[in-house]
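Just the one chain here, laid out as structure tokens, in the form predicted alone.
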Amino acid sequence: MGITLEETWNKTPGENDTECILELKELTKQYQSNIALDHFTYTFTSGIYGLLGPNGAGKSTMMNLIARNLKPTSGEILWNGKTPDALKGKYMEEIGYMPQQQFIYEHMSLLQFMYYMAALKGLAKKKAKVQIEELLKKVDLWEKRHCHLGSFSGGMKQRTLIAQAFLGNAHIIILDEPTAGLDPLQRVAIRKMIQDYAKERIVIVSTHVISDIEPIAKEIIMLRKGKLLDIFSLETEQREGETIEDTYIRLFQ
């Protein structure tokens, strides 16, 4: 028998309940007289969560502090009451990231590319396999997997790196404006995704588009200036009748 598809997405024995808990603590980002983020402090637990907020209001580096590109000015960061620091290496492999900017290795085949990532989560050969096909398909790029990603265009290669951040098996996933580029049929089909693979993963969503995370998001966070502004949920829509886009509009305009 060959590998099933439930397996590869599945860890060791004994792993597969890790509980997912991420809390930032007073974690602060500060560039000279800019600070990018102001004493941020909130816990993920599994589920679906939103960033909204305007351009400069700290969503980027909040991501980018989470999967450490960069390091924080002070405050901390848990996973599962543990510092990245001190799980080293075991750390990283819990991140499945996915940057706004399209920086991709445009000499590889779609397929080189994917195999290249996976082998860099340290997903098994068999385990690839299975996962690359699954993940293309998903994404709508199978069909294409031969293809040299230089002659992809900018929604293609959205799709791709969206596929290649959830590879392995990470249990915190970040995608940074993931449907950006993308058109209508593409935005539902990857949020329909963005769904089906957060079963016990956290799934951290920058973006401009309300209508691409409401739906699906356990919490939406509002930032502005690097701080938290607020956080809206369906639970706080029925409670308080105020739709998200009325948040929104209350917070920045």
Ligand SMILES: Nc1ncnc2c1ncn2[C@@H]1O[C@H](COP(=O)(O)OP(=O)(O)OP(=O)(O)O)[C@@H](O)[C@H]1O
Given for the second form:
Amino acid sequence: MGITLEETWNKTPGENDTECILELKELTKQYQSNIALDHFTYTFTSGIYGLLGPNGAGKSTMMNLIARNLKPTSGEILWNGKTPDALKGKYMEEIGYMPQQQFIYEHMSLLQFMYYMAALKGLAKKKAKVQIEELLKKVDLWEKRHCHLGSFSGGMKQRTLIAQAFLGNAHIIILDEPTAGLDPLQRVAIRKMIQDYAKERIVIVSTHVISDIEPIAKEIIMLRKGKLLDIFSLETEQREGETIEDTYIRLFQ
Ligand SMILES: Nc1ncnc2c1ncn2[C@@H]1O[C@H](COP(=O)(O)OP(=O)(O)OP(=O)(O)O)[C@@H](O)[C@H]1O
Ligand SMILES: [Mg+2]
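With the form predicted alone in hand, show me what the form predicted together with the named molecule looks like.
Full assembly next; the chain just shown is listed first.
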């Protein structure tokens, strides 16, 4: 009997499944006089979070800080109470990251790329095989697995980058504008995929398309000029009778 992708995520005995707390405390990134992220404080627990805000609001900066591609100017990140430095390599194993900018190894076939990314994440070949097949089927690229990435359309590259973010056993999945450039059918498929894999994980998704995130996010964080402006949830929508679109227009107009 074959094993499923979920089974490859099996926890080691004794591991606490429920603990999934990512705290950002006064997290700040400054470029000369420009503060890209300004004393941002927030606690994420398992579930899907949307990140909304105009161009330059600091969404990618925050995501890159969590993924440790950038060093904060000040403030700290805590994963289940511990700093990434204290956790050493273990913290990076918790991160699945899809960058906003498409950077992809054009000369590799899709399968080669996925195995390469799996190896970087320290995934054993047997588990990688199971995960890669399921993920590529989810993003509708399994048939293209032997094609070179250089021959892919923008949307196909996008779906490749989404798939690789879910490789391994990461509990913090960061997707920086995953649906940009996708056609309507693919947007729905990706939304479904995010929802399927969000169980027991923190999934943070930035987007400019409210309808991509509104139906699935437990909370939507609005950012402006690096600052947390508002937090929106379906509860607040019901309570205040204002749609997220109305909120966005009110805040950013
Ligand atoms: N390497 C850098 N050097 C200097 N300033 C930078 C650098 N990277 C980002 N910034 C600045 O930081 C701010 C936040 O940028 P960021 O890319 O995080 O915004 P964003 O919300 O992701 O925007 P978008 O919606 O366009 O992707 C902007 O003012 C940007 O110009
Ligand atoms: Mg960005």
